[in-house]
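Just one chain follows, in the form predicted alone, and it is written as C-alpha cells.
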Amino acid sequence: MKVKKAIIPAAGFGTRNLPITKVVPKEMFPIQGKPAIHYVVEEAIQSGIEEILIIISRSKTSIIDYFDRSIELENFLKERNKSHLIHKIMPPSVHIQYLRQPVANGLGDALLLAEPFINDEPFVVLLPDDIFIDKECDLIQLIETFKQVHSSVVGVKYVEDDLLKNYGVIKENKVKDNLYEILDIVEKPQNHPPSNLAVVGRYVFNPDIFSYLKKVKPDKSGEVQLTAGLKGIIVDKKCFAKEVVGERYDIGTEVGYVKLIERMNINDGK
C-alpha cells in the first residue's frame, strides 16, 4: 500500500530553547527566511506524500497563518509591482490538516489523537526538532524499506557516546548494511546504552502502532511515550531500523540550531 500520509507534531512547548520559545514556536525558528517546519513539510512532499496532519497546541497558530494564503499581501504586492515575490509565499503543493493537542502529554498520546486522519494505513512521522540536509532524501529511504519489510521502520543515526543520554537507543540485529532488526529499545540511557544508533525523529508505521499505544501506561510525568509503544511492537513481531546518511541538525538545542545556520550559509555561498 502507498505511503502517502504524514503527521507531524508540533505541540510542545520548546522548554529546550526557553525563554524565546515562550512567543515563538521552535518550529517557526527561522532558517533561511524560511521556518524549520517549511523544510519538514518539503521533505514530506518530497517523499511522495499527499496528506499531512500538523498537531499543534493553541499557542501555536502562527503555524497555521504561515500555511495559509495572504490574499492581502499577495495584493500588496501586486499594487506595488513586486509580484516577482508572490511564490514565495504561496502554501505547499499538499494538503495539511491541523489538530490541536490539549494537553502536552507525550508524543504517543498526539499520535493517539491522529488516529482517525490515518483511516487505517500506513503513515510517516516526522518530528520538526530533527531537519536533515542530503542530496537523496533519507524519508524516501525509509519508506522504501517500509515496502520491503512489510513493518514499521525507525531512521537512526550513529551518535557518540557523550550524547546517547539524549537519545532513543536501539539494541540490533544486523540485517545488511544501514538496516537492522530492533531487539529493543532504551529511552535515554544513562549508562551503558545498548548501541551507539539513536533514533532521529523520522518514523514509518503501520497503522497497528495505535493499538500498542493504546496500552501504553503515562510515566511518571504524565507522558505517553512512544517509545513504550515501540517496545510493544518488538514483544509480537518485527520493527527494523534503518541508519540515514543525511546530515541531521536537531534545533531544540542552540548549538545544532546554530551549525545549521552555518551549514546553510555555507551551501548558499557555494
Ligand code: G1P
Second form
Amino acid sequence: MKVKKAIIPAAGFGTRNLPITKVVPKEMFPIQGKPAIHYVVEEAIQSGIEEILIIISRSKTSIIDYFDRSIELENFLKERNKSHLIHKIMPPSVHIQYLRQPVANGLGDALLLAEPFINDEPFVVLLPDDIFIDKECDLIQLIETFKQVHSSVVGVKYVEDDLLKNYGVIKENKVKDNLYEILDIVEKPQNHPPSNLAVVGRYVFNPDIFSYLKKVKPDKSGEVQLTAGLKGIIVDKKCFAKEVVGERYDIGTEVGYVKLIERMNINDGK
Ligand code: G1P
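Show the form predicted in complex with the ligand, please, because up to now only the form predicted alone has appeared in this conversation.
The next block holds the full complex; its first chain is the one shown before.
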C-alpha cells in the first residue's frame, strides 16, 4: 500500500530555544534563506508523500503564511522586472493542511488530533527539529522497510552516550544489517540508556498507533508521549527500528543548528 500522508507536528513552544521562539517558531529558523520546515516538506515530497498535515499552535501562523501564495508579492516582482525571483516564493507542490493543537499536551496528543486526517491509512511522521542532509533520502528507506515488515518502523541513529538523555532510546534485537526489532523504548533516559540507538524524528506508522496513543496516560509534565504509544505497540505486536545513514542535525539545540549552518556553507563552497 502506498504511503501518501504525512504529519509534521510543529505545535511546541520551542522552550529550548527561547527567547527567539517567543516570536519566531523554531520551524522557521533560516537555513540558507529557507525555513527549516521547508526542508522537511521537501523530504516528504521526495519520499512520495502527497498530503501533509502540519499541526501548529496559536503562535505559528507564519508557517501557514510561508506555504501560502503571496499574490501581492508575485505582482510586485512582475511589475519591478524581478519575475525571475517568483519561483523562490511559490509553495511546494504538495497538498498541505493545518490543524491547531489547543493545548501543548505533547507529541502523542498532537498526533491523536490527526486521526481523522489519516483515515485508517499508513502514514509518516516527520519531526521538524530533525533536519537531514541525505542524498539517498532515509525516509524512502523507512517506507520500503515498512512495506516489507508490515509493521510500524522508527528511524534511529547511533548517538554518543552523553546525548542519549535528549532522545527516545531503544532496546533492540538485531534482525539484519541496520534493522532491529524494538524490545523496549525509553524516552530521554537520564541514566542507564538501553543502547546507543536514538530515535531521530522519522516514523512510519500503521494507523493502529492511534488506539495505543488513546491508552497513554500523561507523563509527569502532563504530556502524552509518542514513545509511550510505541511501548504499547511492542507489548502486543512487532515494531521495528531502521538505522538511518544520512547526516542528521537536531536544530532544537543551538549546537545542532550551528553545525547544520556550517555544514550547508561548506556544501556551498563558502
Ligand atoms: C522527540 C521524541 C524523542 C525523539 C526526538 C527526536 O523528542 O519524543 O523520542 O528521540 O523527538 O528529535 P523532543 O525533541 O520533542 O523532545
